[in-house]
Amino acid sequence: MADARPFHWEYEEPPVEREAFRVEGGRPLRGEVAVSGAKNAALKLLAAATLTGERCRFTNVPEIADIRVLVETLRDLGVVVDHPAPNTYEVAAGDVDWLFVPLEAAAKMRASFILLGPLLARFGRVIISNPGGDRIGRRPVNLHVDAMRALGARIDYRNGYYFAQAPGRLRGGTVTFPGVTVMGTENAILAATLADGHTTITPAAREPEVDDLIAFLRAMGAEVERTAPEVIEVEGRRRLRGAEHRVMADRIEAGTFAIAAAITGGEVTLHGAPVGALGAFLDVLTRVGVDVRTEGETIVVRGAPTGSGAYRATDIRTDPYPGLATDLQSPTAVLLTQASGTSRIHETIFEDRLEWLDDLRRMGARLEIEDAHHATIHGPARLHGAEVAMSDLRAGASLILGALAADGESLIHGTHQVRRGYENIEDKLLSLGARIERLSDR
């Protein structure tokens, strides 16, 4: 399927796994933060640009490690990716003759699998590795593979790689998922845009990042429409054109900084926040008793004084959008350690996402992990500095939150985890008055 030439992997990430954050807690955060572009939107948008040979331009792209990994993967495929200014990328996929996504890319970032749909639809073939990503539970890609097969693809799995072919052209059809899958929905949409005929996708994920992708595809000339809350219909086109798009703001980053203000008893104003996409999260903050106000794309969070016992315990449950995002569950757990009473967490999306709570317990949190999906938190707890390690992206950010609220100094290993998904998190926290320092991890 692919030319038998040696594969050259150009991306060399610095030895960030040997770095750590030293955080001195107990300081209220105050100031203003501009919310960066959404990681979970930008990655899919860059992949979508391979659906055309014309140039696509993206602004408000977060400068994070996951974006760099995908950019270098695209370049190795033969795609021209320019970076003319900070947060701006231009993609031109005129000649893509090396249709192979290697293990190196997949091991660094699960989202590399989003290239399956667009490359298969446009070029008729691709070899792509079984992906890696965060260790937060099973995230099977068989749903993506089954979606491609529903559109007429032939896919074999050998030695850790999927060998996919679309004889002639993908054909429109009905893609029915057993449950909501965000990236599965996105892969199906991307494949269907160039398929022959009409495609119906159900249940289609309702996440705002999916609708951001749809907006870009429509600008490219694709005929994609959400005809019901969980139904997306696509009429395939022969070709698409280049387009320009501004990446939506990152609702997970916005939520993380909102909690940073709340748990430190500070006051933070978030500019350019996706307020309309944060309904379930803002409802949790209100139930807990956090003073949060919104106006347009601005969120102002005023935290209660540390140790005041002003916050109320509440139960939370993660769900597909418009429910509480699973990526905001771990930051919210830190807030619940400061709430008076017993709070319960029900994680419905991933079965290993609660394991990081053991590290929060080392900081003094009083909690029990009941099983893979349930935990109980008793508060308020006086957190103290500790030495911990980041196990994944969102847990890493949450450990930083815990350290900011804690008495004393914390050492948090594995800074590369947060660098994957938070743009300049260290600088943003410093601008709010946090005491955080990056160290060589010896």
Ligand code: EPZ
Given for the second form:
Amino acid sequence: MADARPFHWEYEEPPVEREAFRVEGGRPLRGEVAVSGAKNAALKLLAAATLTGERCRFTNVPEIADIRVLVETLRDLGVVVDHPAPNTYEVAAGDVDWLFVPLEAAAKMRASFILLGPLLARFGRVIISNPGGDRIGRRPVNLHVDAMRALGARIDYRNGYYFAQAPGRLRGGTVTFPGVTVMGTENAILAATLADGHTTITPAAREPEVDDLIAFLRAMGAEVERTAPEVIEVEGRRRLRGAEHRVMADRIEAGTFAIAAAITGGEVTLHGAPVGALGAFLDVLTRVGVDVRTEGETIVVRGAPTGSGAYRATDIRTDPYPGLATDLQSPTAVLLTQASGTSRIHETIFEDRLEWLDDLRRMGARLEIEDAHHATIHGPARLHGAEVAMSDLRAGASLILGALAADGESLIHGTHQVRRGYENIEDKLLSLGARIERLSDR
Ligand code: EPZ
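Okay, that's the form predicted alone, but what's the structure of the form predicted in complex with the ligand?
Next comes the full complex, this chain leading.
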């Protein structure tokens, strides 16, 4: 049966503790922040642990909602997941009772689809919910399904679920994507590690989190290698062993806090930052005129006084790594509201990642959204407090940034969005002198 088009459903999230942030802006942030482990590495690493029945141990795992959702999903499958200490998780997928990833998991977190590759490769079958779309675009998974089929899987689509099976065993093959897909690449790698034979994946995503995953898989005994910038090759093995891994630092969190320092005219030192993975972003800060210095895994950002007009407008374009990360586009847009002149944003990856700018406009930003992929920002603009709501993870963090730079008080609803991917964001901001408090949002 041909795949139906990816569908959206009005899945009603169970009532979460509705919560808002009240932010008193206009205060320079000063101090030091330790960068947490990367959400977009940790989720795939935990999934990769299901490729073996032996225990795997992960450290520097960010304590965020998306990790809790994946852990709950793994436990529902019958996988043993221990949480012996903060930021430490152990996974033992010795036996799995159910090979079923339900709607609830997929609705809460699209990344649950990363379980397709490892479960199919290890157990030969899985029923997994279509994660549908979310706030930043349709987010289909057709390329993931195509990749599994290229490795010999049979996948039918019925009533919102993919019924996947690998008669006998997956077999190595050539996976050719029409364009870069991060999780598509990762699902293909995970499936190929236990397939019979050799697999070549092109174009393979170059995101650093993919290489963090490859490092862990090699520690498990997998034969995976990036043989060219956009080529990953895998020689399948019969079984893999347990291993340990420290999750790489989160480049998106680091970038978000760098912008917080820049737009409040403060001075913030980021420790344990993945400096090598932030090249394109640091280039943008330099072009804008932000005083940013790096040494080893430390980034020091000194912001210009707000309203000083010290920053210069620049055009930005998001691209697959090593280009500017789409996840840093919205935080950078907040910086551009403080830059003198006209800045253009070209969002090439997702089609709904500019809508949130309407909320930034309510804080006083002067901008136009030309279409789903283009926006223009005029600066510098004095921002003022407003009442807004978070629509998704990265836009939510960016509204906090706007509120920190704004004169006066802001009320930001829907903070569960930002809890998905930023560990203890308000504690970290409070430690930098921000005035931010949580309110129950009845
Ligand atoms: C990963 O999403 C990240 N998520 C995203 O971060 C990130 O923005 C994105 O990569 C791009 O860097 C995780 O790693 C959990 P893609 P992913 O497949 O893999 C289209 C965050 O805030 N596409 O690289 O889902 C897709 O619609 C999140 O942390 C298909 O058409 O992104 C998009 O236009 C947001 N069919 C483009 O490819 C498919 O089967 C790139 O998406 C898959 C993707």
